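A single chain, nothing else alongside it, follows as structure tokens in the form predicted alone.
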Amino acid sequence: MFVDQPMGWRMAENIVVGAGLSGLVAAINLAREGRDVLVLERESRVGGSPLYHPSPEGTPVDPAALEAFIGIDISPALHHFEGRAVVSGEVIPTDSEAIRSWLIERGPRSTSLDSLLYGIAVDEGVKFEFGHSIWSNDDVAKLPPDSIIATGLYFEGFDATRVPYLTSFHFVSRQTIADESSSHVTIYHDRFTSDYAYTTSLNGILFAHVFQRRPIGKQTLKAFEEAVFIAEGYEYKAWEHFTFPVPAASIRNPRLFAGDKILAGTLAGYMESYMFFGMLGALVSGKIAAMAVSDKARACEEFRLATRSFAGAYLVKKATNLVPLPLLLPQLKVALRHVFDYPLVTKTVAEAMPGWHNCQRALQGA
């Protein structure tokens, strides 16, 4: 449960709630302003979900225009990657460097984007207490006007801020691998989910996952397996299955702020509502959510900025959700045989991420 008032509280300044990549952001930018920070984790450290991690994730990021918005770098956890695409069983070969996509590892291991913030925080004076958990309403009025909530993709943390979600339906497989220069990331699009799977390989860990916004059955998890095999070779039999809650029950989820308290993250809806990419939206929104303690109104510019395209990633996918599968998928393989051959639509891609905008204009600025 969680325990009212820890001995932490009375010595920090400032409580972030969530030791996710969006919660280390905002921690590191809040000591930097030589403020007591003090960050509570429900996990016994960081890394987020067992369930889910250790995994390697990909996606869009201008490195450098990240750095100029949030004040870190984090390139030592970027990684090339070569990425396809696999649509009814035809292989597209996709060009990451055209949206400027990464591969990063989440997780506890030394190898981790969560552990080179984490590290960064410790250096700056950040403090941690782990095992502490957000369980209700009640428990966000105890916190301290202004304390930051970035509790990522755990439903206490949704119900207690009071924030709609939509939850979605997952199978993720992992192994180890000896390669570990082996960098991929391969993306299915098949009549087995309405939504998407791929697999991803980075620093020896082979890692596997399909979900859809709806119950997956034992025949879709056969069909992505058989389907992975005929790809790529490689067989995957430990499956684990979980749900998550994603803020896309609304085209008004994003939000920055819940009553006195401040959120960040996967919680506030800097999630792209179409595939469901946040890397890039927690990181940024981390720098937000610290803004926010002392600058309000440019934190509400900046959000608004951040979460722009979140109404039109939004109607798109309700619209697609009309068309069936099977009339889909044709006008998907031919898109995406084509996509490379227009930078407009690549860069339309990149700039639908939300956060983007920020580190842009931050980048031209600077």
Ligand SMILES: Cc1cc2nc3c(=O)[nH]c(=O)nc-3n(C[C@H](O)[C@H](O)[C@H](O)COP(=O)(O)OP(=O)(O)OC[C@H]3O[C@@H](n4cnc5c(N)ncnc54)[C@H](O)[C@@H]3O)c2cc1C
Second form
Amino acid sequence: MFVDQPMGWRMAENIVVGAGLSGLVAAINLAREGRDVLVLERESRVGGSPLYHPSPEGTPVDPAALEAFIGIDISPALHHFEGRAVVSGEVIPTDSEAIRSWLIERGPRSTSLDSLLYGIAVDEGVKFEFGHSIWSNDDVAKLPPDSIIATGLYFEGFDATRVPYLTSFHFVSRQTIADESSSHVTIYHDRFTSDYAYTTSLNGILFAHVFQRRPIGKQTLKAFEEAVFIAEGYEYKAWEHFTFPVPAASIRNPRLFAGDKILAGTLAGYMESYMFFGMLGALVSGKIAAMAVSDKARACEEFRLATRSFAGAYLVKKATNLVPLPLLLPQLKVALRHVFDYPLVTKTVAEAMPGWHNCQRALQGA
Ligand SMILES: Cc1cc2nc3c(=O)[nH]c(=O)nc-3n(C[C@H](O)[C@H](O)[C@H](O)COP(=O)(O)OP(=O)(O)OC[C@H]3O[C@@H](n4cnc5c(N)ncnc54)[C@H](O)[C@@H]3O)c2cc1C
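For comparison with the form predicted alone, provide the form predicted together with the ligand.
Next comes the full complex, and the chain you just saw is listed first.
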């Protein structure tokens, strides 16, 4: 609670809560406007919860267009990867370049995007106070107007700002591998999850993650372990379980403000609501949140553009939920075998990421 904390936050002109992707981009942009910025972060360092990260995560990004919008070059943290899908046991190669996808390390290590952004923020003069959480609506109310709340996929932030959410259920497993050059993403669609599962490798980390929007049983985990062993030969044994909130509770979830505070990242609904890709949206949202401090009208327009694909992805997911998995999986197989022959379809997938259009427009100088 603020009353028990050092009062450093009162001295700053601008407060950002959460040192994740959106919070760091917001802080860098505010500092570049000559503002005095303080970031309050619950952990003792950047990189989020040790339950979630380190983890290699994938997302479509157009690096030049993103830089044109957020003013930050994140290309040192972007990595090419070999992509595959495994649908009911059938291995199908995917073309990551066609959907302009990259792998990014998240977490506290020096090779992560979080560390890259943190280094830039420190160079720009942003101050940090670690070990400082917001827990309740009262805490949020005590923050100065126009403070930016960027607390990501954590229940406290959603509850404190009264943003509705769905709970998603996760198991992750990670191990280190000697081959630092290994860089892959394998996505699994199978009867064991109504969402999906994947494995990734990057910078010597081997990572496996299965989730869905309802509880996951031990049999699910066993089936995923077996599927991975058959397709990749890797054995995963030590699993961590967690749940987190996702902003997919309602078609009207995206929101830029909570009272007189500004929201950023997944808390604000910058998350694609079919597959839950949220990194590009979070990066873009940091810029929009910083914009909202000084120019609310422009920020609202950019926010509308950034989140306009949310409703479409939300409805597609609702519709596919109506189809039983045994009927859906064969169709998915056919679609994945042929989708890369149709650039218009892969372009549409990339463009469904929150923030994609803002970046393209910035690149074109519009
Ligand atoms: C395991 C996992 C795998 C994922 N895989 C992908 C993927 O492959 N592709 C993709 O695009 N997206 C993926 N995502 C989603 C993506 O990570 C998020 O959408 C993105 O990080 C959101 O950015 P953010 O800025 O909103 O929050 P974050 O980057 O999560 O940052 C939030 C920060 O706020 C801090 N914080 C939290 N609560 C408080 C509090 N109460 N007070 C103060 N500080 C607080 C946290 O410690 C953290 O540092 C994944 C998420 C997880 C957890």
